[in-house]
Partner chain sequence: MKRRIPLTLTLVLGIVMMIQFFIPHQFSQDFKNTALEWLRVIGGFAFIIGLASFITHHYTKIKHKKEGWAYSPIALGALVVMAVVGLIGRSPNMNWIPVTVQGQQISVFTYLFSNFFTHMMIPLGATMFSVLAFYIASAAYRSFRAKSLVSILLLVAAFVIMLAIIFYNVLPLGDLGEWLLSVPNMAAKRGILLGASLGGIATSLKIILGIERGYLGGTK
Amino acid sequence: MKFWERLGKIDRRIIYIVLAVVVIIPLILTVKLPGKVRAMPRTKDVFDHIENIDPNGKRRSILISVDFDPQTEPELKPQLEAVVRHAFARNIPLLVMALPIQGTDIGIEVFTRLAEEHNKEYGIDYVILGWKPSPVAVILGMGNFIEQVFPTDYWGTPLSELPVMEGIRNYDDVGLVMDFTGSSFYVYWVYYAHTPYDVPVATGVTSVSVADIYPFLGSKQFIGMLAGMKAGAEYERLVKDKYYQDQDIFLRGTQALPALSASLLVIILFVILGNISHFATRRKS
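Taking just this one chain, and keeping to the form predicted together with the partner chain, what is its structure?
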């Protein structure tokens, strides 16, 4: 029984070190999970929807809203990159905006890097709209006329001078609104874009909000969802298998997956051990 008691009083820093080791080792050893990552149905839904967007049709563009701060960047960036790669591979025009102010520069960083990798050109294949205050007024206003909300792009060029905006006027010309958020901005897109203007909306979220989003998935208010880093890995896999089979692209999420599995397992073990030690020592006293 002494063993359990001592285990119960273990220093928290030892636990920290165990977790750190469990995260670092699979990353360094570049452990690869056997088999392919199986995509969850919600992820597949998003992929299929983007597959079915016709880059020459009416609803031909995707509006990407980078609604996250640096705080949740590690979870959402793999998703964002995978979706952007997918859209670039299919030549879908992309409009990029942000509801929280810091999202703009995260978007710029990702897009400048990926555009160079994929030979895409600013103003022709994508446009950074930037940020405007009052999220509700921004989302609702874009349903009327995008240029009314964003008269110019992020760098001050009038939108009418950018070829990518040709024929894209409001949500009627948008095939999908893809919102990436670490907070509850997804609700705004349901309330103020999907409900009044009936534009398809999907969301990429941190795992924290995943369970809360299910009611909206059940009611088809979201056409799909990307759930945390795991979904980033799944989407990367789907995109790579279809478009980049022979190309070497950096799969941020896939690389992280073994470490994620290992650390979750360790945490489960911690809970079990902690409970055993708790009840063992309590019975004694």
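Output block for the form predicted on its own, input the form predicted together with the partner chain:
No partners, no molecules, just the chain.
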């Protein structure tokens, strides 16, 4: 029984070291999971909705709200990049904004890099609207007239001078609002965009927020959901299989997924060993 007693009192620093090793090694060696990542239905719903947006139709654009900060970036950035690649592949105009000010710089970095990768031009294929205070006023105001809230882009150029905004006046011209958030900003888009203006809304959230989203999915207030880093890898696979089969592109979520899977397996293993130790030592006493 001494073995199980010692195991139950293992120094937590050893657990942290083991976790660090199983996370770092797959990232350094670029370990790949066996087989392909299978997309869950909610992820596929978002993909299918964007597939059905007509770039030349009435609701031809996607409004992306980058509502997360560096703390949740590892989970949400793969989702954002995958959706942007999908939209760029389909030549869908993109409007980019942020409800928290921290999301602005993240959005600029992602769109600048991916636009260069896809030979997309600022002002023609996408626009950075930036940030304004008071999320409720911003979202409601855009339902009336986008230029009323954002008369200029992030750098001060009038929206009326940008070709990407031609024919895009308000939510009637938006095929999807896609909100990426590590908090509860998604409720703003449900309450003040979808409910009064009937614009389709989807969200990308961290894994811990998934349970809070299901009531909105069940009531059809969200058309779909991307849940955590795994959903980012799922969406990357859907987009790559259809549009980038012969291209070697960096898939952030797919690369990080083996490390995530390994860390979860180690945590489960320690939980099992801890319970065995507990029952074994209790029986002895």
